[in-house]
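Next up: just one chain, as structure tokens, the form predicted alone.
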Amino acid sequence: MSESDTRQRLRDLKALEGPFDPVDFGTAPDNPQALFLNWLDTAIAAGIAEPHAMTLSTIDAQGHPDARVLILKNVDSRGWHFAISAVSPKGRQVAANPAVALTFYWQKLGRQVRIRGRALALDADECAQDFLARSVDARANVLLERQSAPLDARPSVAEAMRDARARIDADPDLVSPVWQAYAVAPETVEFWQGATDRLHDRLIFRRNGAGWDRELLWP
């Protein structure tokens, strides 16, 4: 397939299709996570698959961006949480940076969510509660400690795995030292509501002190 075919495919694509529900800012919660949680709930009661995805963004060593995909595992007062091995490449990026940014869309209601702020490392034993939550596998998967090291060969993977489920096996309690759960403190927030007619709705939350400001943004 030539360039200009590819260029054609994509732009034949259809994007922001709609119908959207017309969204009132003006009656919005005075706090992000308030609002947050009520878009949340919508894209559940709409059956969104995985709604609870977002992408996290990182800063490297070298100054690169980095991004992938994770599950959110809870919003309070403090932030976004989520939870990575302590030796994944991520999880030195934020240890080493904890300025980070989670991006949340949710294509059949046309909508985004934009979080920037700082990952605040949680204690013990919020890590331990968030680990033992975990399935079986989930948890083998971490004790391997050998997230996006090169591989050798795909058995190694499997022989890997069965040892770390017979230490499960033994002890049941056992939670991985590298298992670090994180809460994003925002220090903006913005809401994003398409339109079909590209006209869209924008509120953004800043940071101010103990509150928050707020205001619309043009399309």
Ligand SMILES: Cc1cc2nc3c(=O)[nH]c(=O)nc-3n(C[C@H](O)[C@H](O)[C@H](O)COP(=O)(O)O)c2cc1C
Contents of the next structure:
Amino acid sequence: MSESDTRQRLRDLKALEGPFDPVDFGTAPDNPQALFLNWLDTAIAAGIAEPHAMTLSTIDAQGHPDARVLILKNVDSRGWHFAISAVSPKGRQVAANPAVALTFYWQKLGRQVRIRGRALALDADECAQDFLARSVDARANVLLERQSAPLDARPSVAEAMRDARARIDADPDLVSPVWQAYAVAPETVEFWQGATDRLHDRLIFRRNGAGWDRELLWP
Ligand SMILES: Cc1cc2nc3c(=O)[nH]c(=O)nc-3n(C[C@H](O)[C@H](O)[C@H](O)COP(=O)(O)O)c2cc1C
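Having gone through the form predicted alone, I am curious about the other one (the form predicted in complex with this ligand); can you provide its structure?
Whole complex next, starting from this chain.
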């Protein structure tokens, strides 16, 4: 396909087609966690696939951005939780620089949520609880401690997985020492409701001491 074909094919694709329900940010809860949980409920009720999938953006040792999709584990007064291998690239990046961003996109609702803040490491008990709630395969995968390392030969993965599953069989309470849970303590949280006429509604919460300042933003 030529470059101009690609441009045309992309231009022909639809985005933000709607219809979307209008939002009334005037009646929104006074903290971003509560509004997020309302929106998450709506996304689940609307049958959105993997509504708990989010993009975690980090900064590497060179100051360059990096990003990948992860699963949201919890939301509470401490923030938005995720859990990762400390020996993966993202694990090293978050440990060295806790400034992160999380982005959710719920296509059918035309909604995006953007969270910026600092990732606070949770204690060993919470990490262990999260680890033990994972499936055997998901736990075995963490025990490999090789995520994102160069892969020479696929069979070595199967072999390593067999060994890791055997370690779990022998000790079902085994917890990986590299499994690290975090809560992203938000500094700003922006709720974005797309509109077909492009007059999108946007509300941003900015932390102010123990409370929140809120502001509407231009589309
Ligand atoms: C829908 C979806 C969910 C994912 N969930 C996770 C997850 O919970 N944990 C994880 O380590 N990687 C998950 N991944 C894979 C990551 O996006 C990423 O490829 C991997 O963690 C390696 O990232 P890194 O090299 O930056 O450390 C998921 C990918 C997708 C598309």
